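Okay, so here's just one chain, in structure tokens, the form predicted on its own.
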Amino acid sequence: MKIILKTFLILIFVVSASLAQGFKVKASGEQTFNFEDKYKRNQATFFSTTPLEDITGVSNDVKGKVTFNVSDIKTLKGSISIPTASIKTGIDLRDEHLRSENWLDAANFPDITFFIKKVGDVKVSGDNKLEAKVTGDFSVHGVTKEVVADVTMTYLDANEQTQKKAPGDLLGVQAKFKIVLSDYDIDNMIVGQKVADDIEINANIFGSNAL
């Protein structure tokens, strides 16, 4: 009966062990990594078209972090930020009217938030890289909605290239995914011109597990 009991536990080891997809790299176990450049290298977009012009919305201000097991990105937990009164479109009266009350209203709602639900469909592409599907709470104008972006994570091993861009080991991440305005409360009139309603949001950070 324990060598019964014995093989099982090791089948369950071994099938678990199979089934868990992360980073073949230096570092082992739980690692954190913080998104917060003090240089505003980080970038989140938002992309809309309108019938005179193509709106691009654009925030170097990101916040956040995540952690997981290297072994197994299924274990990410976190969530990133921007304040909503970051984003810039190139034009200012354009920028006033998206902080006001009539639209995203950043004085009662000042941070656009994605918080990290689950991860699946993930495909390693490398030691260092995977691309996977991130379930997450979106919330913005003082709605939550849930969505699912598409993600690409490299990870890089902290040496004398990386120490350039910050300390530590870096975590590099390219997301996509879409909105629908009218899903969140907001009026898709700007400054006279019509918001198409569907928006594409996306977002090309990393992040250091030293700072």
The other form holds:
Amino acid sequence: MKIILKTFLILIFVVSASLAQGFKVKASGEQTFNFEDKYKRNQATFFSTTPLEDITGVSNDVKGKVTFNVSDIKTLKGSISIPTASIKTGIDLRDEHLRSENWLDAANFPDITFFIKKVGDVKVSGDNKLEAKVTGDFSVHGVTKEVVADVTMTYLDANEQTQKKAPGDLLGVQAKFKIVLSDYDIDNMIVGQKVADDIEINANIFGSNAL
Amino acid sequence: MNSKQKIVLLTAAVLLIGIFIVWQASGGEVLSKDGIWVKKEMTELDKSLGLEPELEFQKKFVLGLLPHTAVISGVVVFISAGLFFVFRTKKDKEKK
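Now show the form predicted together with the partner chain, given that the preceding structure was the form predicted on its own.
Now the complete complex, all chains and molecules, led by this one.
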């Protein structure tokens, strides 16, 4: 009976290990990547349309850490955030309006955060690259809603080239998702223009496990 | 319409067409802008990391319909109407 039980447990371990989807890189075990880049090269953007023009908002002040087991991306946890006041649209008056009480209310809600909850639909597209749907809690304007982001992650082992950008192994993350403004109690008028309710959000960031 | 009025009308039409062409050539934007977002050139490493080009704000005036093109066109129309009125002949005045 003991032998059957042991065999069964080993079988479960082997099957679950073979089902784990992750990176096939030099690193192993749990790794933590920090996305706070002192040169502000990480970027989160939003894109919106109004009847008169398209609006692009950009923040280069991305912060956050993620931790995962290299061989199983489903162990991913962590959060990414930007200070609300760091968003620039290219027009100072509009930026002021964006930070104001009527819009994002930066004084009362200083950060916009994505908190990772789970990872699904993992597609391995190379030894160091995979795509996944990452479900998380997105908080803005004091309201938190669950969103699903399409994420592409690329793992680069430390080498001469990566050292020029940052020390340690690097993780490149490209994430996209949409939110509905009215879900977050945000007025959709900005400097007299009606903004579309759907907003596209992108994160184009890299992190290092040596920061 | 006398010859001076014809010249005023023709000049106004040419100016308005010119303004329209300049506005279209500037991108035909509805609102004037002080700058634009441009995609920065990517390094090979960034491409290897699967990143997209970073956006960078470049200060550059972009002529839009509002307010600049509309205001300039309005001024042209206003001055042309004034000159058209000033260049009335005696005959025109007597008619009134």
